[in-house]
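The chain that follows stands alone, in the form predicted on its own, written as structure tokens.
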Amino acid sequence: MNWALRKAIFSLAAWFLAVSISILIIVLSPGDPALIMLTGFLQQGIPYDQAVRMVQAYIGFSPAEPWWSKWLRYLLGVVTGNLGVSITYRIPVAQLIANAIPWSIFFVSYSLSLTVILGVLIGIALAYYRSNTIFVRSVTTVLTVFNSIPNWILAAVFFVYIGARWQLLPYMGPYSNDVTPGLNLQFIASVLYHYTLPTMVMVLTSIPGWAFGISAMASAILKEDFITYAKARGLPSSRILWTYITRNSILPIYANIAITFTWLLVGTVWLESQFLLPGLGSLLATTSGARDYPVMIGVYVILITAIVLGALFTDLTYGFIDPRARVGET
């Protein structure tokens, strides 16, 4: 229990660190909005004072606000859980973020477990199958390749190729324009098909470190020595391939699962922006454009957050799952 606590209150810590330290890059970089606003106003020919005011008015604080005060009031907001209003769209940043998470969340949900799945079959098939030379070399020669690219070109192929000229998958929006939100096969069927291609995206990029991963892992279960008595004990090859390769090789990617959900949660904002799809990688590539600071922060907390309590999450659950990491908990 003990041990527990002091995970929770190093996590906090971390994560008021990391929000501070957004928070201040933020405010201290080029493009404050209350500057670039009063800029305009005052080239409309509108008075110095004037212009002051109607800044004022409309952000609610002052252009000539230094940035400690800045960053303390977003500090403040963010602790005391108000992020305040969208100086773009004039609505509560709670509000935009709720509607955007939702789709981001089913995004990487969605893409994270085809990948979890598919990269441990690849991986158990080459560690399993080493002896076949072909098939291990031209396995291993495509997840390199797929590994050297990074997802935003991919991206841009796709959406280029199969998408706008071979219009061979839906390459905008999340769904057709004739079906109806809510919880209908149509709607959940839409959704699943215009996904497919940023989905393939994320997937066919991602697939790599774990098929690598898990074949090296394998490998080295399939030289221990409790396999070679399985074999021994004349054991079925698919027991021996799913009971004792499969499982062991499994338990050490769990603590990177959570941790690869959060990284692919801030992975999106490429992606979504990219295929036109709502959640917290458009909203963020939106508002970031417009210097639209209560949203940033607002978006910058809600990945850190993810980050932080996937990891604390991984560190307080990874004993269930494998005993030996209890040793020393207290």
Partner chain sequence: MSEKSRNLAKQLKLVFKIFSRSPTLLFSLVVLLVYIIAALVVVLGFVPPLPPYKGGWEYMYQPPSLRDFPWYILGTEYTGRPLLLTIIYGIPKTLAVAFLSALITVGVGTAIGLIAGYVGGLVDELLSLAINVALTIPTYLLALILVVILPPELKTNVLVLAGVLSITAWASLARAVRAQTIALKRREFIDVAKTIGYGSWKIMFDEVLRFMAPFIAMNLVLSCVGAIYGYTGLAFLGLMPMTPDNWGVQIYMAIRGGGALYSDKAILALWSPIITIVLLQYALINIAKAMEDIFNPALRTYLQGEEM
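Just so we're clear, the structure is a prediction, and the values are computed from it rather than from any experiment. Superpose the two forms; the largest set of C-alphas matching within 1.5 Å is the rigid core. Positions refer to the first chain, counted from 1. Compared with the form predicted in complex with the partner chain:
A movement of the C-alpha atom of F41 reaching 2 angstroms or beyond is seen between these two forms when the two forms are aligned on their rigid core. In this overlay on the rigid core, P278 has a C-alpha that sits less than 2 Å away from its partner position between these two forms. Once both forms are fitted on their core, the CA shift for A98 between these two forms remains under 2 Å.
Now the other one: the form predicted in complex with the partner chain, given that the block above is the form predicted on its own.
Keep in mind that what follows is only the chain, not its partners or any molecules around it.
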């Protein structure tokens, strides 16, 4: 448990540094958002003093301050949960984010579990049926092609064809208009149905990494002594496949779950905006277009937080799953 606490403290430090360095880069860059906002207000004919006060109210620091005090003030805001006010929506950023979070959590965790499950299955199949060259070649080729298609391109193509042109699957919005949001079956079914296309894009573009990684691990595992010995004892091949090959192949790359999580989270910026879904990604994409800096930076900070939490979560669960990690730690 001591070990878990140490990991948590380390994550907190990494989070703090990541956020503060990012904010530092942002306030130091030639396009200081406070200044840009100020210029915008001045152009609208707002008197200087009032414009400065407005900037301060929205983003939390004033354009006239030195960089370090902007930095400190924003950080303080982050730590106290005050992320400023949205320029476009005129409501607190924290509230906008709170509304968006559940949708992104659902989308990302849904895609992540499908990616990992399917990626592992395909990877194991690649290693297990390695003598079938035709199977291995064709699967590898398909995977490499999907590996080369940027997720936003696949999203655009699916959106245009499977969605708009052929009308095969819903392609706009998180659920249909005739259901009432809440914990009822119609709503949940409608949400799952509407997320089919976006999830397909997420999963198809992130499976190759998992499949290739697992297949490389499993090929190595297949040569291990404990596989031969398991066969000698007469264990059924299903047991060997799951408890011996799969289990031992997943554990070494278990940490990749955090990497895929991050990757999917960043992917929501393109996918949620493409398919008009609510969530952190579309919030960031739309507010970026409108230069709503308080929201942009707020979402950015929240995404970094989620990434750190994701990494911490995989680290902690890994310790419980793999006996080797715990032995190594003590």
